[in-house]
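Next up: just one chain, as C-alpha cells, the form predicted alone.
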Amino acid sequence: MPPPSELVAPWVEWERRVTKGRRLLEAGTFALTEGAIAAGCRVFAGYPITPATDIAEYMSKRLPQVGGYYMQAEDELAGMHMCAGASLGGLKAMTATSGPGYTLMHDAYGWSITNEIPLVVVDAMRVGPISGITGAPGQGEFYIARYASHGGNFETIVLSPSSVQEAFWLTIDAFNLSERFATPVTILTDQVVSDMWEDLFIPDDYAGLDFVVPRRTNLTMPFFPVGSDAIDVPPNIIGRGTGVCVSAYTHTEEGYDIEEMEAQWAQTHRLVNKIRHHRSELTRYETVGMDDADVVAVAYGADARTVKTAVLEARARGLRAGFVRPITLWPFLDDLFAVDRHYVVCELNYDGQLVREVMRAAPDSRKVHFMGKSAELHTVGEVLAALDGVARTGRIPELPYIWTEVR
C-alpha cells in the first residue's frame, strides 16, 4: 500500500475543474509562458540568459497573438523597471532571468515591494557562484530571494516548481498572489524544470479560467494603506489623472515622500503583516509519509523529483522514512518542522541555506542533517543511503561530492 501522500496547493482544485484542453509534450519554459498568458501577462521585459532566455523568445511570440507587448530591455535591472511601469500602466507583467540578472535587478524590486505594485519575476537558477556553469541547475538564490532587495522593513513571496505541469498552474498562482497582496512574487525555479521536457496539459480556454485574480484599479485616496495589513486592496494606476505619487523613498497615503518616522513605522507595518498576517493564503506543499516517519527528506524544485523517490524506495524496504517538498518557500513553513525527528534536508548548494531554516524551525536543531550537492540532482542511492544511515546511527555517511558541514 503507498503511503499516505498530501498536496496542499490551489492547483489541486483546479485541475479537477479545467478537463477541456490539449495534451502537448513541452519545455518549462514554455509552461512558464503559457501560465503566463493564461493569468493575463500582457507585458514582458528582460535580457537573455540561460537557461532563462526561451522564456523570452515564447513571449516575444505569443504577446503580440493576445494584444501584448514584449520589449528587450539593455539589461536585467532595466528589464524590471519597464515591469513595474507597465503595472502600474495597470497591466499584468513579467520578467525572466536568471541568477546574475537576478541580483541586478534588486534595485527594481524593492521599488516595486514599497510602491505595491503586482509583477511576477521568474528565477531559473543555475549553478554558481556569480555566471557559474550555465546548462548546471543550482539552488543558490533560496536566501537572495527573500532579501531581494536592500533597507529590509519587508517580506517577499517565492515559490517553486518541481515539474513542467506544476510550472503552467504555479505561475497562474503566482500571478494571482501578486495582485492579492500587490507585490512582486517571484517564482524560483531551476535549471532542470526549465530546461526539461514533459507532459503538459494546456486548457483551450483560457478567458473561462475563473479563479484568474482579474486586474483592477484604485483611481483615489488612498493610493497606500499604510498602517493596514489588509490584502486584495486594488493596485494603483497612474496616468489616468489619479494623482497618485511614486517613489523609492517612504511614503504618505497620497505617495508624497516624507521623513518622518511615524511614517516609515507605518509603512514597515503594512509592507510586513500584510504578508505574515495572511500565511495561510500563501501555503503550498507537498508531503509523503508524515504520519510515521522517523526521518524526513526535505527537498524543493526539481532536486525533489530523485528525493522523493528515493523515499519511495526507502519505505518499500522497511524504513520508517517520510517527504517534505516545500512549494512555498517564503514565507518559510515552519509548521511543515513542528514535529521532533531526524530531518535530511538535500539542496544543490555546497553552503547549505534551506537546511538553516529547517533547524531554527524544527524541534531539536542536532536532529536536522545537511546534505549538499552541487550541479548534479541527489541520486536515488546517495539519498537512501542517507536515510538509512541517519535511522541507523543518526549520521549521513560519506559519499563523494555530498557535503554535510553546516556552520
Second form
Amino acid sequence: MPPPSELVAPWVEWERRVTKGRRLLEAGTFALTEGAIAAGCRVFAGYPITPATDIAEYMSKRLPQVGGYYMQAEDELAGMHMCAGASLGGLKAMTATSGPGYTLMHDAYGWSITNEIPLVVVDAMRVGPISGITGAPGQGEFYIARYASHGGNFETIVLSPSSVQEAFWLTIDAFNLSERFATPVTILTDQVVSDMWEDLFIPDDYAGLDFVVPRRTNLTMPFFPVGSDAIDVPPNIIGRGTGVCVSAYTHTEEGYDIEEMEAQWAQTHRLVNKIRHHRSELTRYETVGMDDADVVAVAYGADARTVKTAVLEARARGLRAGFVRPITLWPFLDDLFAVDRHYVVCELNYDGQLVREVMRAAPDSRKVHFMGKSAELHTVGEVLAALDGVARTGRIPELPYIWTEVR
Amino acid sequence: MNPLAKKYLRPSQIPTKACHGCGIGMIENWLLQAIDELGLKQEDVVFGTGIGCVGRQTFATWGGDNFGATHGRALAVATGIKLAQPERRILVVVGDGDAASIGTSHLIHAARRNLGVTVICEDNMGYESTGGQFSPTTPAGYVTNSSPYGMVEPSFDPCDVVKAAGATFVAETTATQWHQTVKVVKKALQNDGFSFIHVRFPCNENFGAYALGTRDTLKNLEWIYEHTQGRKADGSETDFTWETGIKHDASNSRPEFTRLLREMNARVQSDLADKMAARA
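Output the form predicted in complex with the partner chain next; the form predicted alone has already been displayed.
All chains and molecules follow, beginning with the one already shown.
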C-alpha cells in the first residue's frame, strides 16, 4: 500500500481538465518559457546567465511568434526595470536570472512591489556565494527572495517547482498570482530543475486555458488602494492618459510622493496585508505519510526529488517517515510543521536557511535537524541514514559533506 | 497662474519643492512651451523622471501619466513602457546623476537602440539634493562639498557619449537660452528616435555657494552665460567654454527601435503562417 500522499496546488485540477496536448521530452527552461507564453507573457527582458540563459534563448524565439518582445538588456537591473515598464504599459512580463544577476534586481523589486506591478522573476539558483560554481545547483536565495528589496514594509510571494512538468504549471500559477496580488512573484528554481530534461505535457490551445488570469486595467482613482488589503484589484496602466503616477517614494492613493506617517502606515498596510490576509490563496505543497510519521524530511526544488525517494524507501523498510515539500516558500507555510515530531530539513546550502523557518514554525525547535549540502543533491543513501539515525537516536549521524550545525 | 501650467500641470503638485532661484521650474516651463507649440495633449506624453533635484521637483507635476524611477533607471523603465505603448511620446527628465553617472549604461544603450524617447538632462553640475557633491559633469578643479580641494577628476560631456552611441538628435543649451531651448526641444520631440538635450542650470544653494562663491541667482546665471560665450563681462576669457546648440541632427534617419521589433514580429508571424499553410 502506498503511503498517503497529497499534492495541494491549482494544477492538480488543471491537469484533470486539460487533456488535449503534446507530450514532449524537454528541459525545465523550456517548460518555464512555455508556461510563461501560455500565461500570456509578452515581454521578456533579461541578461544571459547560467543556468537561466536557455530561458532567454527560448523567449527570443517564441515571443516574436506570438507578437511579444524579447529584450536583451544591458544588465539585470535594466532587465527587471524594463519588465516593470512593460507591465505598467499593459503587457505581462517576465525576467530570468541566477544569483549574481538576482542581487542586481533588488532596486527593481522594490520599485515593482511599491507600485504594485505584476510580473514574474525566475531565479535559477546555483551554488554561491557570488559566482560560485556555475553549473551546480544551490539553494542560497531562500531568504534573499523573501527580502528582495531593502527598507522592509512588504511581503513577497515565492514559489519553487521540483520537476519540468511542474515548472510549466507553476509558471502559469505565478503569473496568475502576480495579477491577482499585483506584485512581482518569484520562481526559485535551481540548476537541476532548469537544465534537466523530462516528460512534459503542454496543452494544444493556450488561448483556451480558462484558468489563466487575464490582464485587466485600472483606469480611475484610486490608483493605489492604500489602507486596503483587497486582492484582485486591476493593476494600473501607464500611457493611457489616466494621470497615474508611480514612483519610488511612499505614496498617496493618487501616487504622489508624501512624507507623512499616516501615508507610510496606509501603504505598508496594503503591501503587507494584501498578502498576509490572503495566505490561504497561496497554499501549495506536497506531503507523504503525514498521518503517522515520527520523522519528516523537508526539502524543496530539485533536492526534494531524492529526499522523497529516500522517504519512500525508508517507509518500505518499516520506518514511520514522512515528507514535506513546500512549493510556496513565502509566505512560509507554518501549518505544515504544526505537529510535534522530528523534522529533517535538507537544503543545498551549508549556512541553513529553510531550516530556520522550520525551527520557528515547529513546536519544538530541538527536534528540527539540519542537513545542509552544497553543490550536489542529497543522495537517497544520505537521507536514509539521517532518517534512520534521527528515528533511533534523535540525531543525524556524521556523514561526509553534510553539515548539521545551524547555530 | 501661468496658462501653460494651467493647461498641462497638476495643480496639487505645483509650485514644486525646488529651492529659491532654482532653474528646474523655468526649464519645465520651456518644455511645456515646446509641447504646446507642437499641439500635444496631456495624454500624448508620458513624463518620466529619476531621483535627485530634477526627479523630485518634477515628478507628478505633469498633468498626464508620470513615472519616477529609481536612481538611474528611468530609461530602462521607459524602454519597457515604449514596448507596450509605442504610440506615446516619452519625455524623460533627469539630472546629471541619473543621466551621466548612475544611469549612463541605460542612456548609452537606449541611444544605441534609437529608442523613441526624448531625454532632457537638466544638469546642475553636482549632487545638490544630497548637499552639493561633485558629479561627472562638475567642471574639473571646482570646489564642492566632496571636492574641498577642487575636483580632481576630469568631467565629461554626455552629449559626446550619446552621439557616439548612436543618438539621432543631440543638443546642448543652458538656463540662459530660453528660445534656443524651446526650439531644440521641439526638434527633439519631432524625432521618432532617441533625442538627448543637455541643459545646464545653476544651483544657488550648493554649486553656486561652494563652487562659485555666491547664492545670487543672477550671478550664477551670468557665470553660465559667460561660459557659453567664452568671455566674461569684463572682456577676459573664461577658464573653459561650453559650445551650445544642436550637436547632431540625424532625426528620423534610422528606424525607431520598437518599430524594428514590430516589423520583425510581423515577418516572423507571416513566415510562420506560410509554414503552417504549407504543412496543412
